[in-house]
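In structure tokens, the next block holds one chain alone, the form predicted alone.
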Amino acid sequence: MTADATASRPRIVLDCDPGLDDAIAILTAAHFGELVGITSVNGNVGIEHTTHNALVTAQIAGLDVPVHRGAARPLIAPTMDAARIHGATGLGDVALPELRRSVASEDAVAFLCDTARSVDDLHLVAVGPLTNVALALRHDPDLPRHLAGLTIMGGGAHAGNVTPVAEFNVWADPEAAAIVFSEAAPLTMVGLDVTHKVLLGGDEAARMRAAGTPAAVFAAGLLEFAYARCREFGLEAAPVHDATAIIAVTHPHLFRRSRHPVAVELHGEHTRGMTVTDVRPPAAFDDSSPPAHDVVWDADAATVIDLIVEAVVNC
């Protein structure tokens, strides 16, 4: 995993639920990719907040990117959130300017389907619950073949963060995740196995704040809030999950991955929302195995961290 390989500038639609790390992911995608659009989804906080947060992040960074409002609740599961981590409105305690932008549409699913068919070489990067993506697959089952790639931040082969085995984005709407993992193979799963190795803290926040731009100061405040909240849980730094998924698309040479069948558990009393990843040798797979996906395991973490800071500073 070398840092000097030439990185492309892929076209990206970002499906997200901002959220501290989602906001940093927006800045990262805008710097290293061609950000075609943003779709919001209920997740870290409610849809009113996630949509507002996507709009205000784009406004602060001066991004001319349309935001489309998406699903307000999971397909079946009760609505949950992660406000205890991200703050009541999703962006911690950062002071925000008055919002001067509005959504481009109230139909994120239509935007996803139409854009996949009209924009060549489009990467869909989903870093929140997979409700919008599942609904898009229901609307257009051929969606995956119109994409250059589908990358999700979610899941994990070995551990969870909201339960011992379930990661938040999958756990928040496991029925949607089950549809996506079943019908959109092969996707790339950037899960906790790798995102818990990409940790940012006070030094990175200071580098952002020193840049002095509105976007960098904004991101520094988000990271400082996340860093402080993580320290309350005994962690020495904050994983920036969603921006890591962006770098996995824009700089894939920095990551190690392999292909494995993955199924989403829906019924277990203690395992609902688990991404059950079959790491046995391929000879163990048969026609009854779940679809196989690219599971990301490791990264050149120091370089990924530097790239995220670079994106924020220069966005």
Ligand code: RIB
The other form holds:
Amino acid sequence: MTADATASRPRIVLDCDPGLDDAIAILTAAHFGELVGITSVNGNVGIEHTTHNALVTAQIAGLDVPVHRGAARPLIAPTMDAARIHGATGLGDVALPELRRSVASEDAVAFLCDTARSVDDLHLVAVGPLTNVALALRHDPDLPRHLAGLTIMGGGAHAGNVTPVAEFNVWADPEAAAIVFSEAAPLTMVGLDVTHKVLLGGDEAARMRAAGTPAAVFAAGLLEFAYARCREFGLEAAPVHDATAIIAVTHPHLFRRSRHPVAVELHGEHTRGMTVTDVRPPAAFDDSSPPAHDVVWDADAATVIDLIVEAVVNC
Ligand code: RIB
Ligand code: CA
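Next up, the form predicted together with the ligand. The previous block was the form predicted alone.
Expanding to the full complex; the earlier chain stays at the top.
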């Protein structure tokens, strides 16, 4: 019996920049959802690595899921990465098998738009910079109407990681995020407010490694690397941001959310990439307020952690 066997198995397309936690999100989505496709984007590391990492994660887990290559650069911002967190290749120091898979296409945007129109009840979950999603909105402005939901791992109402107020996925391509937040409302923002409360460490890595399957041992290595890096930064455990966003889709009742106008700051010297969240009472909102989105604040963290481990050991 799963930790919460009543949850649905939503159809998911995962847009990601693997990335340690992105790879765990792929396993989580495949276990608790119907993973229809994966699109890669430049982010934690370059597009060649993120695409390779999406393919090799699916290969290790034996997943029959297409991977479509996406944007190699942000829309306007300079290309930055998070290799100091995720390692030079994006998957830490985990030994990887020779890649025996190739991309289904080089056009993630076409895949996102075509699949949204052809697959009913599809959830788009974006856990990297929003470059592909912004380009998809430019290609098909009606995209949100064809989705059952758009959930992003990104932003934070009262938290930042790359800067005091900006989260990496939004900060890495703020122009793309601004397009998505202004043209795809209401989305669900699974930001640092909640992902900093879902922390995995040595115990969870040991549970994964003990399962002994290729996917579980792979994920254990990713988590062990992330945990070690977090300890270097003085953190007690590793936030698995992206897998938390998947659980917010597959097990929404485990999360507390409320609707607020959110705007992405583009010009502030100290605040570029900030998701400016209006938490004032609704009476304060007017026609000039930015579009409103579902901001996720808290979760039943213990259950979310158990579900992530359960997904990895059973994938
Ligand atoms: O800020 C956390 C986010 O940035 C996660 O998606 C992680 O994978 C990195 O992309
Ligand atoms: Ca990511």
